[in-house]
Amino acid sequence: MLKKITLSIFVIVVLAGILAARDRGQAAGRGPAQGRLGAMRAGFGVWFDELAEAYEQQDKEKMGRLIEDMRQRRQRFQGGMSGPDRPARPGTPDRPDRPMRPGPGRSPQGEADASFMASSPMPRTETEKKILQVLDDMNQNQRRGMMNVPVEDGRLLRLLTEAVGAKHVIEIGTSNGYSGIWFCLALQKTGGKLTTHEIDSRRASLARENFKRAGVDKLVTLVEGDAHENVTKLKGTIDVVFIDADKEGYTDYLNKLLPLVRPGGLILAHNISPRMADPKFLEAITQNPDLESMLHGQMSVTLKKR
């Protein structure tokens, strides 16, 4: 009972912060940014279930990830508000040097980003539509306990992979295949393949089912077992590496895979936050002159220079 009370107090504090941000936005005459608030409400139930599960299991790493995720969602939500305690946003009347360009759904106050953040991928083909439907179903019904990337990070994986024309993607941490299917959205266009590693047999089995129902199973090779050992068996050129597994192992994965990554290739790593990132990994991707790194939300994006 004490655990549930403590968890409930934490959730109340989070919600209070969200509502306070909304009220500040309304007081400033900028509206409630319903697009963002609606998006946060839609995902809050799943987030709360995952946090409760992590708390019961005393999984401090997962709790840290979920808390950081909610903190970032709140920051993004607040970013759509304005007030006397906030710096002026580019393109507002306070910044005449950068006038706002008109566009669909853009109000004079510059709240187009609310509808943009709530937007969904638009399928171009029936194949893409089928894959996106499976991803949506997984997001709604399988996310609990799977430690999947947020939807926006999945979209980023797809964009980066297709942008570099990837032929071979290596993923460390398959889980139920959610991020892998985002990769496959790109790989079915580039003619590439995904090699993904998962140590948990139950998750690996679920991933195989999801790859098959999304129609991308022929693009995927799923390797069960300890990825620290199995990645040493990889041969050939790698275009994109995605690391989303044991945080203390990130540096080892990097050291073993970097020699295979082609010049111009990418190394992506998830859960890169002050509470979760291994300092040794951060040093490895920021202090190597052969690499160029930046942080996007919870994901580090590292380019192997040409």
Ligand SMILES: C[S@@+](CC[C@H](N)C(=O)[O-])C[C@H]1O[C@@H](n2cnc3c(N)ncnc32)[C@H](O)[C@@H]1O
Given for the second form:
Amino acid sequence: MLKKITLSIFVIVVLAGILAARDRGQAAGRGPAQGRLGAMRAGFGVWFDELAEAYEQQDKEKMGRLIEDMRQRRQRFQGGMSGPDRPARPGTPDRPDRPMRPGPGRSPQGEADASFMASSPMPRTETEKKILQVLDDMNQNQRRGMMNVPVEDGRLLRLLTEAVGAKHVIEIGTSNGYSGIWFCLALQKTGGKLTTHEIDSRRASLARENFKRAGVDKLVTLVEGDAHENVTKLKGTIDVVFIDADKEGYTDYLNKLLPLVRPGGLILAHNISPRMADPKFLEAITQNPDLESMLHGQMSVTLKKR
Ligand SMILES: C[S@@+](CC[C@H](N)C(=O)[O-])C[C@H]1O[C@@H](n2cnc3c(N)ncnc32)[C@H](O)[C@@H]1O
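With the form predicted on its own already on screen, would you show the form predicted in complex with the ligand?
Now the full complex is given, and it begins with the chain already shown.
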């Protein structure tokens, strides 16, 4: 059994390597018109490097996360394409005799996906512009080994934080500060602050550098060490909690932090997929009448009801 798993992983890694090498070659030298496809292919190269690294380290959790991530990206990409190689599209649920019009924004099942409304953040101020530039640079050059949220999830973190007017955000799992900087994009408007926790000192010091160059270091308190211990020292009310660290620890973080979350506050958790989420955590956020939870991509969004 173990041999079979190792062999399948090896085959995936080799195939992905060949495709990545080919795609890197093809992506090079493309003009701006091919930007989106080129960026996607370059992203695939980064994905492959991370998978190879995880394979070398026999980090099964990371391999699982990367494969899940690629599966979702593939689904999103298929939803945004049309052409002779796409599967036939079924009719609409209410008019099964009438096929959906092919084109961007439809999944192979004929459901609308997000690609029909492609957008990117538009800075309104010089401060926003500077922060977004740093995020873009981190996205292009620092992703490897950092396990950062995808750009779209970062945008959602910012949007929710700004919408609830958050004054205090708690993050578990800083890494190099990528998601933290998305929070800061909101917090510099709401007048709030971020307390973020990281156990790995190398990632923590990279995060400090990134917070500084984005000009948001004054908004951030980075607590280095085991967050399971450190969150017990937190005081005051919390508007938003973001859990993105050790998967088996999510329920413990929730139990320790939920009492501090204000009514109307949010608990967000990342890597919520069938393979990675702890069933106890899923139960805790879905079976409590005080909470309202839904899943957006790989992120669970939970409201502590008023
Ligand atoms: C998925 S990454 C976080 C990514 C980050 N939120 C982002 O999107 O940029 C998870 C991080 O949690 C950290 N971590 C794992 N267990 C931890 C713990 N017990 N206390 C604090 N940090 C922890 C890891 O070192 C890692 O950097």
